[in-house]
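Given as structure tokens, the chain that follows is alone and in the form predicted on its own.
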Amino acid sequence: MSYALVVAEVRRGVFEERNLDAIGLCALMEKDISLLVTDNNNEMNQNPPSSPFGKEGLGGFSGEKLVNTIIKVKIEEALFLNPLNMVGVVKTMMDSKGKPDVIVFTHSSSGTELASYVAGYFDLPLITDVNGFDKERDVFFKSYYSDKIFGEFRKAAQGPFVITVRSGSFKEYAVEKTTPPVIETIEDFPIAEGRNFMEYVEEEKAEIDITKAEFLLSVGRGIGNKDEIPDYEKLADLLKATLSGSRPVIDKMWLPKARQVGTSGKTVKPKVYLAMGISGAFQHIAGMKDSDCIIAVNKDPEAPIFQYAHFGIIADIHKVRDKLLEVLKG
């Protein structure tokens, strides 16, 4: 049977958003897609964080038309994302099914884990960090270097292979199916021992909720050093934005983590996100690039966030800043 797996991201019983990339990328490859999704009730689900898809019924997940078939492994979450387990229940379900053409995971801290586990196990090829698939010429993928380089990757003979998707990439393509999927389960399977889940770790809730801006004025390592955060924060104040900034920013601590936007800090949808002195590495295009209007300053004509911006402005950036702060004082 030809058909493409999906191994579902879920965190305290909520489903992850990032899953879209993955589901969408095998919809893009037109195969029939199997979603493989820890299906449980226990401590590790109590009280979960906010998720578009809702708190009830799968993980979390109410998209259940946008794949062929949903496989719920009965098994708690700490051991779904134990990938010595993952191992066993992908093999079980091998068994059963038969192999399937592509076994897609997310890529986060989990999803890469469990996937190089995957695919060292089964003595598969492995692709990690896809973000783009050329159907007619069967190739993927993945950028270099804020994305100003590409890297094509095929396979290099027949059967499965393993990959890894960037979240942001593929959602689009993510559509309901026209029938209901069939839900099969796993139940019989090895539990590996000598290693265990121990517990999420939450970040500290912050004074600011970047997420809920409408209006986010971000800063890049462009801005050049510390010393300018006060004037953009005064540009922010006048615009009623809120400021925010790249992970070279908050590295260099001129802002705190809570302010990052990208994929290892926060995913935000204002109705505008004016950014100024930010390249557009492909983890903060991740983070931004579903906001509504994309305003990017930059000196470089070349720089990635161009490709996402609605309007684009080559300048100087304290140049503009101090512009802006004449006409919006005067």
Second form
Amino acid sequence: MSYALVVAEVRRGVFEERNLDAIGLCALMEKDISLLVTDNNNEMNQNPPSSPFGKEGLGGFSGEKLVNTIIKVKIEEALFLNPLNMVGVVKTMMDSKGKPDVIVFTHSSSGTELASYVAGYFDLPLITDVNGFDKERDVFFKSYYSDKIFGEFRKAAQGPFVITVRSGSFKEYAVEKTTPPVIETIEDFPIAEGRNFMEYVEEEKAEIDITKAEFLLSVGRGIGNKDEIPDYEKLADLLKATLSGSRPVIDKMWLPKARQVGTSGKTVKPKVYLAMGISGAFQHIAGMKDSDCIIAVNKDPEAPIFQYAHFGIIADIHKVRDKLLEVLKG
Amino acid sequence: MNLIVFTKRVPATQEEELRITGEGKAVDLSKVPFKVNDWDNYSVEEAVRIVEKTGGAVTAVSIGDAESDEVLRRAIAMGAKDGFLIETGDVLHDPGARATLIQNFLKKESVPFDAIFTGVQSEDDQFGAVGGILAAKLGLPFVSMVISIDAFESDHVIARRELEGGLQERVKVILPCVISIQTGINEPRYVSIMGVRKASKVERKVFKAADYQENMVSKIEAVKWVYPPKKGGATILSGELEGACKELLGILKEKGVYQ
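Moving from the form predicted on its own to the form predicted in complex with its partner chain:
Then the entire complex follows, led off by the chain already shown.
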């Protein structure tokens, strides 16, 4: 039977919201959808959740109905999200159910890790970070060159192919089916020894919580070097804003990790988000797009962030900073 | 430890205006400056640091045209012992084809290694997939989004992977394996022009990609290049800088975050 396989990401018992984008793309492709999900009700789990969608569920949202089949995998989540085991799970599933048309993962830390390993193992075509689909022309869109260009890609080989889906791209296409899903179970597959989960490590508690701030002044790669930071601190002080940053600034250790906005840092929703020198990689956008008011300052008029901002100034950020300091002091 | 680390020369497109040519056939990069892929810079640094502790050698490998020699010289200046260029004028969009080329190369040239390092992704194509595909093809364990290597022992690695929202997971991975490095894992050393010049004296080996094409077929097709769809877009505060800044302060007052 022709079907799409969605590999769900359940992390610490929570069904991640980005799975809905993977389900949504399959719905847009008009596929019969099978959801492969770790079965947290197994006896190895200490806190069995009531639904296969995790302890938290989906905030009253009955996600089960979005798919035709739920394939519960009798395995702990940390083993399930290990690429070495995933190939065994997929193989066992394909042996019993037949090959899917497409295998869809989330474009997340674990999703890309799993997808690339599965594609390599089964020698399948792979398109990652898909953010659009044109059904008529059968092409998938993925971003290139700092999100300034989209490539249209198509698979060029027979048989199944693998996709990872950018979070926030297809959620709205996930719709409830009229009939409840068929529940299937798989077990008995090899557990690999080459890689083992040891523990989760939480971020250290910091003195500041940027998610509580009403006004964030956020700086990015465009600030150029560390010596510029004190003047932005000064500006933040005068504006009574909290200073935060995008990934490149945190990577270079110009600001502490606790001040990072983005998927690997914090998701923020302040009243005002003032972004200076941030071009707007999607991992950053995902962490701030729900702010009430977004103001972007960047010298590059093509910077993707201007597509998400409510207001923008196209100028050298240091000049804007200095002018603001001058006006505020004057 | 013998470590292989891949490094790529990529266009620095952050602040460049890009133009699509030939009705979507190509993207004009002729005026764009090139640089080492950010992820690879961290990856080279990490490999060099490990070898400085354990002994052994780092071999830097790049796939690309003759210009890619630049990133090999850079890697050598950072501490790599050898630089191998797998030369090709073709742009390989398919990460599967790229991984097959690497697999063929490693086998044919019998390059010994305890671990292979790659960056999580390259800045230009943002696929983030070569490391994983290569590991699976070689039948080796794989770990990606590595933000810390806590221990590098004779037979295993303890690594921390970056997940979302500040969470990490610690894993033990058996050697040999493939490790994909995330940015921010270390502070890459400064590379001076003098350093690169000195590195030029170390011979780099050039191999022809054409010699490693077995089973190398592109399983995906790049159909066309397009500009991202425009959303609503921002209201641009234009005119004199002072006027724009005052307008900005007005918005902050209106939103109630600044008095």
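Remember, it's a predicted structure, so these values are computed and weren't measured experimentally. Numbering follows the first chain given and starts at 1. Between two forms, the rigid core is the largest collection of C-alphas that superpose within 1.5 Å.
After superposing the rigid core, the Cα of residue 27 is displaced by less than 2 Å between the two forms. The Cα shift for residue 102 between the two forms, taken after rigid core superposition, is smaller than 2 angstroms. If you fit the rigid core between the two forms, you'll see the Cα of residue 213 move by 2 angstroms or more.
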